[in-house]
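One chain comes next, on its own, written out as structure tokens in the form predicted alone.
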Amino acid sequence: MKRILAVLFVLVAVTGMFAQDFVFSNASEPTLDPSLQTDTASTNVYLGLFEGLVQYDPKTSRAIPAVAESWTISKDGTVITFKLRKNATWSDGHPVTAQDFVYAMRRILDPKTGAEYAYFPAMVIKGADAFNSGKGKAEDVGYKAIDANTLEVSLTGPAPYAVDMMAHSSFGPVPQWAVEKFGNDWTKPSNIVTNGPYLLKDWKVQEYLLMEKNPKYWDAKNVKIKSIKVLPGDNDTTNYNMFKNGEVDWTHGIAVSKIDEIKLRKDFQASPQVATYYISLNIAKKPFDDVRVRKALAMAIDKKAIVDKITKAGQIPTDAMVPPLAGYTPQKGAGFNPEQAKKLLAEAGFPGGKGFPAFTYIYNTNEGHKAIGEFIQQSWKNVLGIDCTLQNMEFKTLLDLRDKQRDFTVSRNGWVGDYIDPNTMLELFISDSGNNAGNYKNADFDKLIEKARTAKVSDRYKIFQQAETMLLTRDQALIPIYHYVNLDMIDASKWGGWYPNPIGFHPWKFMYKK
């Protein structure tokens, strides 16, 4: 009997050690290093393990205090002074200081780091672009530790969205001592040091990632969910079935094939999102370097039919990159025009598609992306007489080919805004942007985006509209398909602190079981 009880005790202990209070189905395996993150799946985990100066408000997506308890902005809007909490600590007991943010900023901007998102802080931080491009010094970057709890940030101009930007992981702190000791291995479970509401308890790649409440977090008393299991599955049908069976508490994204059934459920959550689904065209490769070809491809696609017949969840068909925002009018774009598409392709030297080279449309494995890809493939065949091959791949492989190597011709793409402003959708396409997958380079466009950064608030939107018109109406640098809506499965009668919001990020620290 004693032996049986002992075995049972061990089993309970082992299973309890990996028990979780909440299960989330993420889209893919995350990258844990804040300086190297590029996708929403990684941000979802970042919001548990790390915390920056500010946090996303769970309702509005605007910046609210986090490690910084307060901040002041100079009269000219170019200097922000943050006051850090004195009780904020790292998981190993080190205090979180202003120097941690200075180190992290210099690290992400250092060209040796090779961070794709370095351009993001470089847009607004004084001296950051020069350092990132190898033309300036680290000490000239406008991130200064006045003392352990005071960080002074100097901007390139009065960017009204700068504080909202700082909720993003590219502005997150990094523990210098851990990075220097372990190098690229510093994010392994046995080495990682974090400062967020949760600790990395376990990580089995392609199986799960387990986060547990961090007792050293400065606001630990208000963190209600004790443990969170994050699954990397990208199969929406599997995720939906797991949700129905009670194996998953929240899944982002839905199974297109089940949409009619899903829309009838009370636990289906849909809301507008600052995000756009689009096609990247590699302008560096022929014949996509010809604007007539790019416009022909765009005009041959009936975006409304995609939304009505495939996605069917309230997405907004569009020819613009920037979603509708208060006070901003997106440009109209090329529109669905099959006859003009044929004419333009003929003018480019490919009448009826004759002589058009073979190419491949790549997308990450997902039934929705597959259905959309097949629709577009057929549209180009029927309207233009050209053939393309579809190729699906794991998400990280797609990111590597499309965003790092830029070794593709046509690719599925999508962008969720990092803050609520037209700039978050347009800055992707400046010449040196790490997210400019299509290699669009236009000095006039770059100048407009730069001008908007330092312009008066009353003039900014007009400048952005000029830039978007140049990007799409004149150059057709990409093909917008639709503006996303947030699509989630979560029982709001069971879980509190989760709200529909414009960006679609949901900080874990605010969630609780009702």
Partner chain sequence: MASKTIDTRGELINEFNQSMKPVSLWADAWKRLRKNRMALFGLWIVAIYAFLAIAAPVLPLYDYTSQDLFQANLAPSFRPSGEVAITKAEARLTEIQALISEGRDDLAPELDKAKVEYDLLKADIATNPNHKKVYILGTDYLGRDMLSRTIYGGRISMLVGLVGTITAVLLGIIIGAISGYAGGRLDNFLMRFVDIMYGLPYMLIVIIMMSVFRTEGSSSIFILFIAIALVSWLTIARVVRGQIISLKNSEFVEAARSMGASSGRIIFRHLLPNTLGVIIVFSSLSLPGFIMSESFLSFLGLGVSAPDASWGTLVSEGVQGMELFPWRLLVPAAIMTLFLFAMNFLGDGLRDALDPQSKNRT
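Now that you have shown the form predicted alone, what about the form predicted together with the partner chain?
Below: the lone chain, stripped of partners and molecules.
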């Protein structure tokens, strides 16, 4: 018995020595193919395995050089020429060339790929939208490889945020030869070819994903952490307990019910995020087509109470869709005003809520969404005398019902911006947007967003403010509740190179142990 124990002890000690340097609890299982990624969990892994033209700055989330060592923007702001570094290579030895980016761009835009995030590059790249919707040709997409190390990108207009957008995985490179050889299986650990600071070492679905430092990476000498274990933990309470026990070094799943305790910890990090929690109202349904009804519903909700007493993690109550950005003043919709709410509802033909049709408020199963839903349900009942039923469902069902079928009346919604610009929050509400769940259709609004795309930098924010005034102050197409904050647990006295930032992505190559 003693001998067995001794052997066990040695085994534990030995495996302990080879343990991973850093353990990260991701929110769910990632998708590895950069063109098919849709969620932050995938982007977190993308930032380790792949590297785009530019990289998120760990502090500001703005673009900094990555595969591209420099770029120049033409005078009218519509053409960007990237100079690619010569020493960037794929894990199988191929050099990373401009052609890889052209191929990846055509692949994500190709309607046959069916990439959900194709709309993202399609917003700024010339000819991309036409090709993606089946009307244009791949050759007309504004991505041209001048030579192996020069890439010329043509934009639809002088979008100053275009370079920042390119740090996103939908602009990432894809190895054409690997995709052609293995088809959909090219992302399997045995087949995958990557170009990022880390290599995919092992992936056991529902257990862990292991990344190891890539010795061939052009900047390998500055990559400090040797290996990273990514756990697919989707239970916030488990994540928090593992963090407390030291089994996890970084987690961004925060258990709402423990927030009072978590807030007082040294390793808790909260920072403002370009993101909004809001309620979608289906404008195509009666009586929600009446702006007075929508305003009354908005005025009945005390958003400050939700933030102070339910979510409690420092979220910012809001009446606007766009969070405050440098130089941009958000335009507000209706604020908390029970008396005015009653008056408006009476004017709309439902005095005291009489005759208001029964409707359902849907949300994805989550303790926080439930508490907020119950609070809003009670507010509408107390202030307006309106009855609504709450129904929770699995997240994918909610997305399908709300965004695809649009078969709902009122739904919980949330949007996390992909870059720091009002456009990322407002373009959701253009008439044909796939995320315009509330069916807001306003040709003037569409025109303003379109105009901002090609407008001079100095005028853009003014145009966006006009658009937001239309969307919220005039039409109250949705009910904003609060702006999210990034919530992370990471011990800043132990790990360096990790900073709270507005987008919430943290490139691995900058992180190190203090």
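Positions refer to the first chain, counted from 1. Between two forms, the rigid core is defined as the largest C-alpha subset superposing within 1.5 Å. Small disclaimer: the values here were computed from a predicted structure and weren't measured.
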item	value
Ala275 grouped with Val457 as one rigid part between the two forms	yes
Domain reorientation between the two forms, expressed as the smaller rigid part's turn in degrees	16
Rigid-core-fitted C-alpha displacement of Glu347 between the two forms (angstrom)	9.9
Core-referenced Cα shift (Å), Gln391, between the two forms	6.7
